[in-house]
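Presented below, as structure tokens, is a lone chain in the form predicted alone.
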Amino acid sequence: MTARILIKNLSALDDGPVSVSGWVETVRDQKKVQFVVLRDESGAVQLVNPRNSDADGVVIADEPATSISSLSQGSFVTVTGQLKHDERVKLGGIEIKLAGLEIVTLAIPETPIAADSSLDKRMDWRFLDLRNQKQNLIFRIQTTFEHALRTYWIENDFIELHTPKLMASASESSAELFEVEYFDTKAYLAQSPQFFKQMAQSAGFGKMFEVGPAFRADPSFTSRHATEFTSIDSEISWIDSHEDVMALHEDLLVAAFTAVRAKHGDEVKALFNVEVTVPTKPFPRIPLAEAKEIVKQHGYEVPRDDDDMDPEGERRIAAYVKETYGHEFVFLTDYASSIRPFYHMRHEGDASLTNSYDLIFNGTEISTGAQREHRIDVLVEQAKEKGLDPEELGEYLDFFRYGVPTHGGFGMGLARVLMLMLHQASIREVTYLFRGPTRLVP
């Protein structure tokens, strides 16, 4: 490994010899002195190289001056020199007086993207776009967010699973399945780990989680949809209702937002001008029918033929909750069984409603959760009502024929959470490599 010091750690060191590596952000090649801004994954530092002159005052073409003159933006280098603390230096109050410079790779001088490039253009050159300080921070936040979730799960005795992404049949709507050739038959890319999460309850695992890919053949071009995304899933046994699932969901998000605020809050404020707010518990809960009535009273009637909420309705109910409760999150509960999957448990005494919810964050749905139906006879009948053939669900239904506890869980889109946390306009900004109807590269 190359012996180097991360730039973010330089300020804590005393003046003296150092070695750093990174890529060139800017070069100012002046007659008497050369300046380079070098960036690595942790920050940026100014390099300075006073030029040498002969007795007649003519600049000498020596090293590292000649190498510096050849540098282009994006070139990767390793440098050695003397660290000096100087409060006059605008970039962090430190600089490195160069002693040596090794060019690892020279970049093509003309870069294909600029600060004002379109989002699609930046996606074409994503590896260059990711060198941006804001983009770097997004994925550090993602790392912290996931680590906090995993810490909570492990400390509370959850089991982590990695479920198959090749399936023989649909786990959700067959209309959104990607079909692939599989030897002499066909397979489908998993839309969610739903069936396998429930299998873990029948297996006696009690509590499980998974962070993994999911696929939806949805030709949507909105700012919040993707055909491949990272799904955060958790399922727990021995629940009394979907309230227990919501309580788990709250605990996880509070833990994750607390970690992000503690580690990155100042950087988020500086780069995104956003305050990371740790949500308070309990999150507001509003039955869906009541939520639709609230937005109607505020001048918006949801224009849908079914019983669901639409995106504008989500934005309006979120604005109402923010104004009324000062909260960025709201659970919309008790969705109609007509718009929920067959495996959602229905209300006792009112089969038109389910023990389910959608979680809205800053005006957009980020998750669906529910208590699952665990009684095999009820489950079979609900499948038939949805037009499904129980014979085609045979392996799934077997999970319930040999005993299963009451259980429930949720699935949540990681990128949507990050997008809304950082107030970004598109899910593409917070996805390492976005996949959509017209994008399969890079």
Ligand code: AMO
The other form holds:
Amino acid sequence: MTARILIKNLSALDDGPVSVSGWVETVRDQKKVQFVVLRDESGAVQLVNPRNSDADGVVIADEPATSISSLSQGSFVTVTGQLKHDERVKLGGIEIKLAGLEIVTLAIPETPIAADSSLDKRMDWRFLDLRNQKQNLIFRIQTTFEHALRTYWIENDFIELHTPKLMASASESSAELFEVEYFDTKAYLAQSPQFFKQMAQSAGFGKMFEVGPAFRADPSFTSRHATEFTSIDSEISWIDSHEDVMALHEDLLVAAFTAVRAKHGDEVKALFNVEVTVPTKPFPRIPLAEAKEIVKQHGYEVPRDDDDMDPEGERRIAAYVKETYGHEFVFLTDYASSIRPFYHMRHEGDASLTNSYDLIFNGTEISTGAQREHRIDVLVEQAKEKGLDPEELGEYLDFFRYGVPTHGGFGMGLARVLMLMLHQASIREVTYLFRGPTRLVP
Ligand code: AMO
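Moving from the form predicted alone, what structure would you give for the form predicted in complex with this ligand?
Zooming out: every chain and molecule, the one shown earlier first.
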């Protein structure tokens, strides 16, 4: 295989012979001249083929003219020709005068989706939907984002782990749990690496991270829930409180947003009309009770007083933070113990509150983090209080019985971050292949 020239790199070449590959976006098959717009993952270029005529001026059916006439939108081709810089060409100021055209595969002419197709229809034909430039950019941004997180983790001595996704019990709550047959017993799909990332602390790993799948049997059809999503998890030992987890979280997001802005900021502006802003540290922090009070003063009452912030409340507090501090992120802290899992550490002296937070970005939750309870007696009490049978927690409790440092961490939905960064209306737009209650294909 010879090295392929990406279309975006053509403009840096001098006029002369080139060969490029891609798929056909449009064909204008005119009598005297044929135009093809060819696209690859990096951009598009115009191909031109002036048609030959005989002595009487009758157009001849020669090559590559005949092949061009047979081209349908979406066909994959490799072309050779003469690259020419010409300022008059609207598409990038270059064109390729065709010498040869090899049709690799001809596409069925009727494309099943169009730009105005419904989201669901586009999901049915996801591989065609993804040929669009904006979609392509989303996944390049995802790559840069993850790479920057990994660079941070690796430079700071974190260990990357791949924890099992088949489990003997629930990892978050018995609701939203997928059960699978496992030989002559049952297994459950991991809702989070929660227990195993805590185990790494007892194993003496100090600092760990994982980017991997998480499953939730959530039957809802909201724009921010999927039944399978990529979870970004990190857990660290020897913390004083959830403040240390938030500081790590800030560092990671600053590193990742810096990388995305540097590499894709201009393209994001051009294609999505969105400015990628690198957040400043420290991110604003507001205790949850105070946040509810603020939105109430601004005319919105969160439905149930003892409950979590609802989506409208999240939007309202984010709008307040944006206006007051000019920040797109806010940590809501000190959640009530009643709405947090048993493994969250509670405040010293006030067991009704936890050392925990949710991170809101552009109006929606992207993450939950906390200091974990590491004292076995307190942990068992908290589990019992939540109606959990310590027996069922099995070896999870052993991690604490055999010694564990103070620790904490967070879980963050990758698609949530991308959706909010790019101001997309649905998590489906930024998930390569979305899984929901009624979607298992493609
Ligand atoms: P939590 O359940 O809040 O916490 O999940 C953490 C983050 O994961 C993302 N997320 C989802 N994304 C898409 N679809 C879903 N159905 C979905 N559910 C969750 C969100 C959410 O903020 N173990 C804890 C984390 C921890 O304490 O370390 C946990 O899983 O972005």
